[in-house]
Each structure stands twice: as C-alpha cells, then as structure tokens.
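The chain below stands alone, shown as structure tokens; this is the form predicted alone.
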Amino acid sequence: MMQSNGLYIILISVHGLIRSDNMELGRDSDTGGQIKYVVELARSLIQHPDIGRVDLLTRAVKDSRIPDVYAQPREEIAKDAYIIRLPFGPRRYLRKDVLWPHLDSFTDQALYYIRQTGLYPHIIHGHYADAGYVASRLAGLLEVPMIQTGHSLGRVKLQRLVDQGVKKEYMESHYNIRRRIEAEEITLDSASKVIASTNQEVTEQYSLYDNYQPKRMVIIPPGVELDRFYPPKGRWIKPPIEGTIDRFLKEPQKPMILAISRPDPRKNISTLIHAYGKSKSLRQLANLLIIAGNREDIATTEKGTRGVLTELLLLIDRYDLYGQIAYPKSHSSNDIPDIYRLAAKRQGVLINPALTEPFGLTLIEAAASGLPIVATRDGGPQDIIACCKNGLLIDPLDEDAMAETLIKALSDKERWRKWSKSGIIGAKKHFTWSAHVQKYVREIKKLVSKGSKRKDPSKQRKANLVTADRFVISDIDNTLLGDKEGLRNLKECIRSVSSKVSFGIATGRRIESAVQVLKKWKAPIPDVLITSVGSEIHYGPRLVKDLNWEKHIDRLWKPDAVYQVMKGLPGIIIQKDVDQRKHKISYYIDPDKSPTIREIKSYLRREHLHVNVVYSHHQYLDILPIRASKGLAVRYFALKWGLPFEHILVAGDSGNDEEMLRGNTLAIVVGNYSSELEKLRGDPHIFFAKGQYAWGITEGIHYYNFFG
C-alpha cells in the first residue's frame, strides 16, 4: 500500500561500506565522502515535516575481514530512516569496479524489498553510476520519478586516465570504464532531476555526455553538521587524538598543515609531500599532518591503497621528515572534528591537493571549524572559497607554487583570523544540511505532483493468472521452436504440473506473427506474450493488451526523429513496414559496413533521442524506447503479478535475449545458441543446456528442479 503520511524516499548507494555511526571513511577508495553524504542526507531528510520515511538501499557484505554490521539486513539511522542491506553477487567485499555484472541482481532484490514493505516510493535517488543504473531500472518498473547524484563521473575519469597515459586494456580490466560511462548515459536519459554540487560540474563535466540536459540539473551543495563541526572554544580540552598525533612531532605547537583524504592516487598526497619536503622555509614554519584512512598492515591493503601509503613512507624517508610530519595509523570518525579544531587551535590550514575535486566535504567541515583552506583550483573548492572567502586556490601539480601558497597562508596572522571567522560565517550561511534539505524537498515535490496520477501496478492483477505459482517464459525462434518432438515433450512436461505452472513467450516478433507461428507449430497460446523485443505485452488467449506498459514505455519516445537520424547510415537497411511497431523500429545491419553499435548509440544520444538499441544474430537491429526491452518487460510482469523472480524460468538463444537472461530469474541458454551469449557462461543463474531448441528448455527445467 501507499505511504499515507509524508513522502517515502529510497536512496541507493551500492558500493563501499555504509553504516550509520563511526563510519570507516578512508578505509579504501570506495568508502569516502559519498558514504558520509548519503547517510547524512537520510538523517537530515527524515527531520523534514514532509518526509515520512527514508530507506538507504546498499549491499549486504559478509566477510571475515570486515565488521559484522555490514551483513545486518537493517540498521536504523534515525526514527523512520534506515539502512537496508540487500544480498547480491558474492558475499565477500568487492571493489565497485567489479560489481557491474551483479547490478541486475541488486535490482531484483530491491523490488523484493519494496513489495515486502507494502510501501510505494515517491522518489528513487541513485548515487554514483552503479546506483544510477539500478535506480533507473527500478524507477522505470515502478513508474516513479528518479533523481541522480553522480559524485564523480566516468568521462572525466577517462580523460584523466588518457592524460596519464594509461592503456585502454588496463582501463577496462581495472575500471570497467566503458560500462560505467554507458550506465551514466542510461541514467542521465532516465533521470527526472540530476543534483550537482557545483556550477563547474554542470557546465564542464556533465556537458561531456551525449545525454547532457542542463534543464534537468539543479545545484544543491552538500551540508555540514554544525553540531559536530565548530571552532575550538576558549577553554581547550585536550582530545584523545591529540596525543596520537603529537607523538610524531618534535615541536607539536607549531602551525599545522592538515591533509585529510582517502589513500587514493587522485588525492595527490605525494605532490604535497614533495612540496613540503623541498621547502626548508615551510618545514621551519609548520608541521604536516596526513590523515589517510585507517590501516593495520600496509602489506595487506588493496593494491591502490598500498601503493599510495608505500610512496608516502618512502618520501618521508627521502626528505628526512621525521619529527615534522604525523601520519597516524588509525582514527575514528568521531576524531575528525577534533582534528580540525586542533589544526585551527594551532593556527594551521587544511590543504586539499586533489587532482580533481567534484565538491570536497572536508573543505566545508574545515570552514565550519574555523580552519582556513588551501585547495585545488577545480570544481567544489572554487565555489566554496568564493562563498566563504577563507583561503587560496592552487595548481595541484605545481609543487613550488603549492609550498609558496602555504607559506603565504600561514605567515599573515591577521589575515588568518579573518579567514577563520569568514569560513565559520560562510559555512553557516551556505552549507547547512537544513538548507540542502529545504531545496531538495522543494524539487522532489514538483516531481511527485507531476506523477501523482500514477497507479501501483502490483494492485492490477488478472484473475486468470493469479493461480500460477511459476512461469516458464521462452523466446520463440530457435528456442521454443525448431524441433517438433522437443516441443511436444516440453508441452507434456508443463501439462504434468497442472495449473500451478504457466507458460509465456518473449520474442522479437510482432504479436500477429508470434500467434501465427505458434499456431502453425500447434503450440498453445501462452498466458503472457511479450512481443516486439519487449515493447508490447499481451495476456491470455484473448490477447488483452497491457495499456499501462504501453504508457510506461512511451515516455520520451520520438519514432519520427529516430527514422530521420538513422537514414543514410551505411550498412543499415530498414525492414518492411509490417515489421515496424508503434514502439519498435527494426533494421537489417551489415556489421562489416555499418558503424559499431556503440557509435550508433552515441549518435542517437547526441540527437537527444532516448532509446534502447538491441543487436542480435549479427544481422538485426531494433530501436526501442529507453524503458523497453525483454528483460524490463519480464520484470514488470513479475512485479505486476506478484511473482518472485526465482519462480520465473526464462530461455533464449540470442543477443536480444541477453538482458532477459541476466538477474535473479533462473535462465536457460539452449544448445543452439548464438555466440553473442557466450560471455554469459559462468553466471550461476544461467544454465547452458546441451539440448537444442525445446529440448534445452526441458533439460533446464530438470536441472533447476523447477517444478519441484
């Protein structure tokens, strides 16, 4: 049922380690500012009178290397705000770049959870590319508005990697960069609003995308917790972390240069140490404090972290910085406010030397604590210093200029006091969570009012389908059909389990052609017919059309424009008129003469066309609305009829079946499959049968004990 009192918001943040208190920020490159942001957003949203409930969906992790809290299915952030951990993929902790193959499973788990709560979300908000991909699919299936926050963007990272001379093979194997960018394009196409932190993010970063739509973007800077981050008071009570830091230093009362970040190469800690180590004047003037996450044994950390920390220690030794630099092994999240206040008490500065900085939460935390800042001339720092007037900008790659700027910032005590006071005032005026949430809620209420006429598809059930406990859904050509004896055997297998099992088809054929060929082969008319590559759904022998699905996928569909854009592309020939549908445009394609599929997708996006491109059998190309595909149609059907995904068995043979085969449904690839599906081998939810055509489906039914 629908939430009756206040808006129900689902936040999604897939990667890293998320918990409500004592966050392990800096533990690795995936557990940083985004983790803090989403938890604080949930905590702040639920305090708004118009918000009734907030769920933050993330990944459940069971791993002996990390605390058990990350395996708990539910954790309270505040009253009516929860972290919900959903299991998907391997149970162990994985870095974000290898989670991509498992995101369809996360989508299915999220749908389970939503049905179990009995509440229907008003807004789904994705954070980062991986969660954006999940959020776009969920929002499409549930017909609710979607919001996206990128945090960092793949095209920007790609440019940086190219500039650094990183080979394409490494980019793909380590970062899955193309898949990430593709997910971001899909997300931008689906999002009703994109929340950015800075003007630069909108004008310089998102503008790199084919689906760049500035009218959908709104700038809402993150907030700072003013009850935690405040300047040192007159009577200084020594915090526990002070002793941990001072044991490194010969003259601990000197001004302190504070750098606080994850141990990530992009944070550019090494350039800071070079700048400090080379400048005798700077070393005489101030100590350097590096807070770079927590570690027990550098040798056991992941490769990227290990490289950064090892280089840090080597540079300390190279410049003989012992007694002048502190680099504690561990701290808690509760120590961070005290570290800012300690640096402010000693009239130091915070430095952020990152190569790029989309925003920089540490900068506004420092400002609220009365600590002036020196930061990279990029993104967030430019906006923050413009608002707070509390520091200087630097070129993160110019070591000498970095040292000179730090000396300048620390030498003028009167200006330091002005910066400190101005930062405190600016943080309170521009960067509070209450201000963030007020603007956020105004934006989402506009979206909710536009979609107020939507209906809950889970309530619209047909009596003739309710009795079925499980469904077998098969492609037609070269899967269900192709061997008469195999088809006869499959029909007998399904009949043997009475009305508890129903049968459906999902095909690229139009409905008339599908019915005709099924009759020709003496196959029964299925209970559900997903046709035209997932762009149409019909039910039962009367072929009742699902009009809600048609309305659902019609959003942003511009078929006339698609026809015009595709005209004249080499190697692409339009199919006959009879094969064209209201929500499907079909072509023959010669891959030796045509642009690549990726190039076709990019070309369509640059023309602001919101489409799904499906390539199959090395000769067919179908253009669909962005919300349409076989896989999305199967999931919509499952949600609408209240079927658990593991009660659906899907079977296919070619590329246009791929999305349908992924995820938490049980899947069969028949023995005569196209080589396009070979990449799916090894997925535990996908069975590669030896039997061809319908024999392979029957083999898969027995393999899964699907009727048992």
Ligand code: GLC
Given for the second form:
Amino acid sequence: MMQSNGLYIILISVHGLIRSDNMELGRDSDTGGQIKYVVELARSLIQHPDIGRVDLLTRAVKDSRIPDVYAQPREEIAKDAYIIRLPFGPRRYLRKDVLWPHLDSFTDQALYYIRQTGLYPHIIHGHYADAGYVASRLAGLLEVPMIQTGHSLGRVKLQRLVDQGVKKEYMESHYNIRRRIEAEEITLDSASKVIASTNQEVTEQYSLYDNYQPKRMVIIPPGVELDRFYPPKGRWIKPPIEGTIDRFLKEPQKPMILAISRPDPRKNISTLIHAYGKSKSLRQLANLLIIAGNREDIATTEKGTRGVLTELLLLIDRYDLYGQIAYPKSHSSNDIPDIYRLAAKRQGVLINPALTEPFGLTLIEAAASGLPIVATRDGGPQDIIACCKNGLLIDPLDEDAMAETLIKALSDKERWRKWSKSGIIGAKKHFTWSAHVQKYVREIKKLVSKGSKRKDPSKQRKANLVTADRFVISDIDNTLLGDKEGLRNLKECIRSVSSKVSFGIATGRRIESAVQVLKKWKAPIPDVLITSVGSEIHYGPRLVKDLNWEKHIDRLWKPDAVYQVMKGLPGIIIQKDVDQRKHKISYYIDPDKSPTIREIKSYLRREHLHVNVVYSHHQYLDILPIRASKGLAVRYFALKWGLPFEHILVAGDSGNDEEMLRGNTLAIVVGNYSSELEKLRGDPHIFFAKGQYAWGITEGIHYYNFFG
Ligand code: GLC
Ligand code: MG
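Right, the form predicted alone is done; let's see the coordinates for the form predicted in complex with ligand GLC.
And the full complex, kicking off with our chain again.
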C-alpha cells in the first residue's frame, strides 16, 4: 500500500459540471458558485504544506450535449490534486434533484476508487446534501471523520417555496425536497464538523434541523481569487466583452447595474426587472446588465432555465426596455472579472436579489473589483457588508424598495467612491482562500488526531474468506427459508461451484435464533452471518464475532434515551427481551395506531439520537445505531475482505432488506416479497424474481449468470 505524505483529503461534490479550467458557471442551474468553490478549495488546500493529496470526487457524464472532458476519469487541478469522475446511474447529464436514487451507486464507486488507489483518506468532506449523504456512508464504512459544507439548505428552500405558493406535489416531483432534507439530517448526524460560510447560516438556517448541533459548526468564509478580481487600474483597455454588452445599449456610458447569477428561479432576476422596468427615474439613471449563464437556444434548454430566460425576454418586451438592458447570450469565465471592472468603471453597482443567499461569491468578487453591492438581506450579504462596508441590503420581494435602494446607491458619488475603496480593502482582509485553508487545516488536524487510533480495515484479511470470489448473501425468513424443495435446489446449485462461492445470511433474527432455524431447515452454516438487522456480524462455523463492527457502530448509540423517546408512543409495543440486543431495539408496530415512521424519526432526532429506523412487514420496527443496517454491514464486510460489489449477490423480501438491496451489488427480490419493496422495481441492479423463496434466489443466480 502506497503511503502519502501529509493529509489525504477527499472532497465530494456530486452534481453539476466540474472542470478545472474555464468553468462553465451558469451553463445551467446546477453549475454555479458551488462548482467554483470546490475547485478553488482543492487548489488552495494542496498548497498547504500539511496536505499531501486532494481528490475531488464527482459524477462522470457522457453526453453528446456537453464537452468530453466531463467524462474523463481523472483531471489534474494542480500537482497532487485531482478531479476524479466516477460513473453511476444513467450516463447522460442529469439535474441534481433527480440524482437521489443513484447515490448509493456513487458511494460504492467511491469505495472502489479508494481501494484502487490504496490510499486511506484522513478526511471525507461532502458538499451539498447529495454529497453529504454519500460522505456519511463512506465515512461510516471507512471510519474516517467527515466534514460537511451545505452550500444551501433544503429546509430554507422549502420555506421559500411555501412562501411563493409552490404546490407540495411540485416540490416533491421536481425538487425531491423531502429526500434532500432527510439526507441533510443524516449528514448532520454523521459529520464531525460542519463548515458554514456565515454566522446566520448557523443560527437561522441549520437551527431549522432536528439535528442542529451548533458546537460542531465552524464559520470559515470562502475566498476570492485576488489575482483575477481587482479594480480597473491605469489606462482602460477595452476588454472583448465590452463590445458584446454595449451593442445592446443606447447610452452605454451610464452607470451599470449588474446582476450576475445562474438562470435559476431562486436568483429572482424577474423581480429585479419588474423593479427596474417600473421605475422611470431608475431607468433614466442607469442601464441594466443581466449575466445569466450561457445559452445556445432557449427553446431547447432545460425546463427550469428555459422558464427563467423566457420570463426575462417577456418582461423586457413588456416594459419596453430596448436600449436600456443588456443580456448577452454568452461569455467565457475569463470575461467575468472584466465585467465587474467594466461595471465599476462606469460607477455602477452589483445587485444580488436572490430569494436566499447563504453566501454569494459574486459579492466578494464585486467587492474585490471595487464594485459596490446591493443585496438580499440574508446571511452572506449581511456578513460581507459588515466586513466590507460597501453597500446596502434589500428585501428581495419588495420591487419598489429595490428600485429606491438602487437609486440611492447610484446617486451619491462621494459615498460610491468610499464603498468602492473599502470593498477592495475588506475583500483582501477577510475573504482569501489562503486564510480559509489555514483555518480549515487547523480544524481537520483536531479531528485526525482524535481518530488516529482507527485501523485500516483492508489490512485485516482472513484467508479463508478471501479465497472465494463470489458471495451470495440472503435474508433468512421468507427468502432463504419457506420452501423446502427450493432450498434443496439452491443448495445443489451452490454446491456445484463451492470452492468459488461463499455463502452468507443477513437477517433480523439474533444469532442464536438464526443458527437454530438454519439447522432446523438443514441449511448450511454460512461463512458470514449478519444478524439482528445488521447490528452484528459473525464469521464461519465457529461464529467468531466481528468486534470491530461492534465498535464501529457503537458511535453515538444511546439505547436508554431511545427507550425513553419511544415509551408511551401509541401503537408501539416492545418485543421480547431476547430480541433487544446491544445495538438493536425492536418493537411491534401497528401502523394504524402509531405515529408515522417520519414522525418517529423526527422525535428521536430532536433528542439528538443518532439512529437508523427500519420498518418491515407492516409490523416490525427496529431501531439501530446510525452506522448499522444490513446494507452497511454487507459493505463493511466486502471492503474488509476485499470483495468487489459486483461479485456479491444479495437477496431479500422485506423492508429490513431494502437498503441492502440498493447500490452496486446484484440484488434479487424474491417472488413472495412484501409490498414495501415495490418501490425498488425498475432499478437495473435489482432483479424481481418470479420464483418464491429460495427458488427466487436460484432464478436470480441464473439471471445474472452469477457463477458464469
Ligand atoms: C426478526 C427479529 C425482530 C425484528 C424483525 C424485523 O423477526 O426477530 O426482532 O424486528 O426481524 O427486522
Ligand atoms: Mg425476510
């Protein structure tokens, strides 16, 4: 195994189009500030002497509509810092809100990648909810501390959408909002540190979460590249973009109100145009420049983007803004600094009217360029204006006040010059990447030294289990057992290839009862037994317990507190004593009388209990440590023994099998499955057998040609 010098950091940013040069910011609504943030973070981190390697993991996309570079498996950002692109789900480009079902696959690809490099990361850092989910899973499996940067938060978005009157169904179908929030809760559960950009992000945004733990949060604002963003100086040499802009304008020398953002409804460009269009004096005073990404043909762009741009064009026409507003079709990322300088030279302002603004990179870029700002009264703008003293705050929903504030900001030339100057000074003082990285490294070093006792699981191989190169792992009740003839047939099938194939079970039963029922049915004693819904792992005929797993899942497990929360909930009855395990608390549940599973999760979280809640057969409810489940146990086991996921076949029938069936292993749902698994249908890694019980398993083995 290769040894790296210094810390090895894995950054994860799943969605959008990420490349190291000439980033296509604004190309669509998923390719914006976050993309720039993660690449610059990687580039700055690797310059720190204590960091030996940085990998930025993202999605590989192969799609004729986008440049080939986004399919390239590896791209160098700087020496020892790479963008690593992993394929998962469909190959084509997809917007972030529909990537959710594929994230388990991404997790497994990332595990593969980590095994391949032979390097053990010291820190896994997720960016946004989707990567937070992936990072939680990875960090748990590898026993590595994880950190998280939210970038923007689902609960805040939800509130805004509610305020705007967006329909619930649309929030789900279009944004998958509940899934996102759930992922954020899981992330907050698992993260050792959360990096926020502003104070308000902590106190007003993260505080909306069940898992709000301000002690784990640190505020480290991102930086601006000062070598690119600087004020106009010396003799003005006309940049190429100036002509592109000025051909729209009747009086180009007027002050310029610049709005620069992705074409995303949340950026609220339309309110700005209403404000400008309605105010005679503002139109008299200044021109408007809208930079909202690049486009070829609006008619064929993605729906959200198309909506924003179409509305823009309609409003321009409605208010007859011809000659007063410029909205160039395209620009390169190298034009951006020139655009700020042009606006600064014309004594304009940057306006950021976004509905919410957790940070607002454009604001510090403008500040560094000497361009004063007018921005939404929200977390980022508040902190930035407090540091830079370079502008005014607005209510993004109040058109009239927006116009008045702009007039105010543009009219007083004396004050304008003061703002411009102090913005330049403030950006240099408070918002540089090198300051960010200093603080970052200080934080992660605390975490790494805490966790240094962790062992490298890939070094603890056991020879007997490693000889096999195929694994069949089956649930017991109603999957492996239930049909005698089917079981005999399956045994035959496995016996014929016995040296190559290893056999395991994953069950809700405790170990004693699992062994007992297997004996009763004359099933072979497996090489691995994952029992008590994944909270225990035993190996081989002698039933050697995996103590590392036990230690691994014990983190944050507070059974007494769980009992307390659950006590007295209607429709819930505790199972017998023997079924209460060290890392499993089990109930019978009557779903007609009990609170919903979602509500139960929420009660537990509010008490800061870090648990997995598993519901099956409409009658069982198991509560496990956050790191335990059948699926996580299978992955831990595979990683530990060095088994590729495609060489593992898993079979199940009910809810407690669900998350084991997802991901890159090959999965079988037997014909007699319980209805809660219906939602897995259609996943290419999951085969729904016709055969019942063990017949279904044999059918799946043939279907996948698993022994072939
Ligand atoms: C088994 C266990 C029980 C658990 C159920 C669902 O029946 O004995 O405790 O609740 O599986 O996972
Ligand atoms: Mg079962």
